[in-house]
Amino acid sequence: MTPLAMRVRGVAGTLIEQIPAGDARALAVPDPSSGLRAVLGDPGVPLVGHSLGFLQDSLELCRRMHARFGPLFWVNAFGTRVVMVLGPEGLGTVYANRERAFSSQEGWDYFIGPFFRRGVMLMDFDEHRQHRRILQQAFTRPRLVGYLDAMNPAIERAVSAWPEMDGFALYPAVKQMTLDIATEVFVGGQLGPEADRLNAAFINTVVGGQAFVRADIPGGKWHRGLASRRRLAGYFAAQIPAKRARPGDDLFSVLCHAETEEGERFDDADVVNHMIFTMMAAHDTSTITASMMAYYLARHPEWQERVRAEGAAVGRAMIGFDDLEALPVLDRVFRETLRINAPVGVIARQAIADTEIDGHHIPAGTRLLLGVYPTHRMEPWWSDPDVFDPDRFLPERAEDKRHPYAWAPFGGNVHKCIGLHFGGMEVKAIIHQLLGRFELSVPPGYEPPIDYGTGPYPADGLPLTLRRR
């Protein structure tokens, strides 16, 4: 041991060492007869760790970490010791959890706990199959027709009043007319003061997760999300009584009423727990990719006319749940989109017992952070990952079959999103509008500047050239 080194407890009670930033240790010793192999990593610097790695660029810190130690690498960030699992193995062990090895409540916890507690992400096992069958109901196909003919009109309203310009700010635009979408549809609530208290609560109950200071001090980011949250379940409790009385097209009256075969419902806690959970799932994860989306077709503009030309064959201006099987290039597009940027960069679980993944020992106790957004970009899994190629998902290529978990931007097994579909179609709809409306440009060269928060995001607000057609 050096003398600027430690030795501290590891997870599962294993002596293990704290080192300089740059040295590389085990995470904990496995047993010698398991033919398990340690999980190798390094803790970066002094009290931030690799903290800043992951936040300016946390693709580089992946792809440089791989290549030292393998689809498995441990380091310090975020005030914690977590294990990164890169790679369709590694990830596919821990989504289909067969022992029961793996939470997803105990991983999410210290990072959105505070925030989304009792969401249905955040469920383990029983409970969570139980909530996830109720709001099922919420998302059957009747639901989800009904849901996009009430998006239509309100994407129709925000595109049509986006300015023909240089430089216009897309990424808040569509942030505004997600959170808009989210209000309507979801609440049942009107455009109006209070939809934009509901949006402004709502921002501050998500950026809230993303603090780095996390501690209830008063002006910092944690604290205006506790405030924020407590806020928003206020508003939502308040209302349930008339959303009880009558039923309605509105998610939240859905949630009211639903109910499975065997008479399982909510209780009141529970509607707006997932009401609070639900609104920010929607919402982050289609205004990253719609956003995106349409910097794609922006850079690339030969997909940008396939993708017009097949919207105009189906005639119509706003697309209905019928014509999205009539849209393969859209899709495909949607799809590349998803693998280039996935929205939902990392996914977090907490081992509960001794287990292993990838053939590495995984101590009781270990944060796991599941790598989707650097294992969608990384070779071997992928053929030229950084290259924009959404026909990489044409039936007779199908890099995406190559493992059940190569491509798995919604996650995957039990714990697969269950708002899939709906994200899907509001992401098609909003640019099978904004194409019908706009030519899209960038100049030459122009990639926007990556930041972090729920998964990667433009950070300069992505400027576009808009012209009416």
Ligand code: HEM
Second form
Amino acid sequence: MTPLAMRVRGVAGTLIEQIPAGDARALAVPDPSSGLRAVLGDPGVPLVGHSLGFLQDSLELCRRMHARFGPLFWVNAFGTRVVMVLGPEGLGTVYANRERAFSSQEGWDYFIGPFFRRGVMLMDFDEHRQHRRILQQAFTRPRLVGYLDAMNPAIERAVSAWPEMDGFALYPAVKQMTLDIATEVFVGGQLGPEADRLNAAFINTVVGGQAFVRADIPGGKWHRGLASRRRLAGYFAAQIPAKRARPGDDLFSVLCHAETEEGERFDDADVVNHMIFTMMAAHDTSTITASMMAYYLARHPEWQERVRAEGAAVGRAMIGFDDLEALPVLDRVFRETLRINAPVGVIARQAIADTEIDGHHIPAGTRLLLGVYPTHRMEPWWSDPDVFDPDRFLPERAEDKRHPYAWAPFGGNVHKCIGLHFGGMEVKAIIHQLLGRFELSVPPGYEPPIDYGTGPYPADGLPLTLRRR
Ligand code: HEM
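Now show me the form predicted in complex with ligand HEM; what you just gave was the form predicted on its own.
Up next: the whole complex, starting with the chain shown before.
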């Protein structure tokens, strides 16, 4: 095990070992004249299939299955049968979608549809292009400059209130901070007492989409998620007339006024759906990235010093949009964090026609999970994949450029993350302020246990030592 290999909690190894290897079976037998191979896999244990393996250590599961079956294999998990696609070649084929055989809408709908239906990621083809063009108006450079200026004071308020202590639970603290940033930048500031209720509704909606028991049973996460989604939708819908009445700089106002050159605009239902989806897409992703980046810097003091020194040279407690280019070391640490710990660990698609991936037969109706996280962490595609080494992104090494999708934390092609610059500047602004105020460290040998939601996240709250500078 390399120093940064993720530790799995005690019980996981035992449970995974108990899953019988099973016989390799074909997903579907291809027509012999096609020259295509069948995707092989195994169902795992009755009822739950490989769900436990995914939830406890998806990386270990993928490495094991890859050794048996290669970069494509099928498993039963999460109440369905899915084909996992590993490796940049396969990912690239699905992203490129040349034959229009893969649907994002159908793929994601099974997992999160009831909570995030009509979000832009759950649309396909012409409709997706039309909505994305309008949404793009909210992510232009002048808009990003404005969002960063609005989020810096919110970051300052949070970080300046953090105590100097051992064992500070960084992950929940960053989660609260990114919620507050979202309130400021997405919804438009002063919600007052409503903020807590809205935050809770938002969290429950996201958690609903990740529920293990996927049924509307009163008292369950799914049920609470659906009720929370209705509450959020009601809140946003009620605010729309006021937001439409005058322009503003928050994302909500921008979506109410966004218009393409051809005059296309969102109707009220679109604004509500895109608000809920975009807030979800931004939240866990930025939280996980900022938290894990702080952890790697705590664990690697030499990198912490380099990032701090580079930031100090900028000469401002809060970075502005134009400062980002002057922070290449910070950028390499950001990229390496996204490589080791891709927050969107898998991307869902469904085949809507018979097709092929990497010479394998994929029948219409097949559910696919594109393994971004395992692809970033496996030997065929990266050397020493468990080692934290930000310099692999230096131009002279450029390990990420070996294949267009070797490093793909933001996905690819038409559904590529629309918030990648937003997320990047938010995470970097947080780390810049954090390092300006605190020295970060962890006890020798500490590694966070990893759980899996949308992707890998620290299961123990990520206790760090914070010392004021
Ligand atoms: C480090 C942070 C982030 C990561 C790693 C990330 C990752 C991703 C990935 C992998 C996808 C593609 C999903 C697919 O192809 O099905 C995606 C899509 C998306 N992301 Fe992000 N994201 C991040 C931050 C954000 C932020 C901050 C926002 C908004 C402010 C955002 C908004 C979106 C939207 C709207 C989509 C759907 C785009 C489409 O389908 O056209 N993301 N993101």
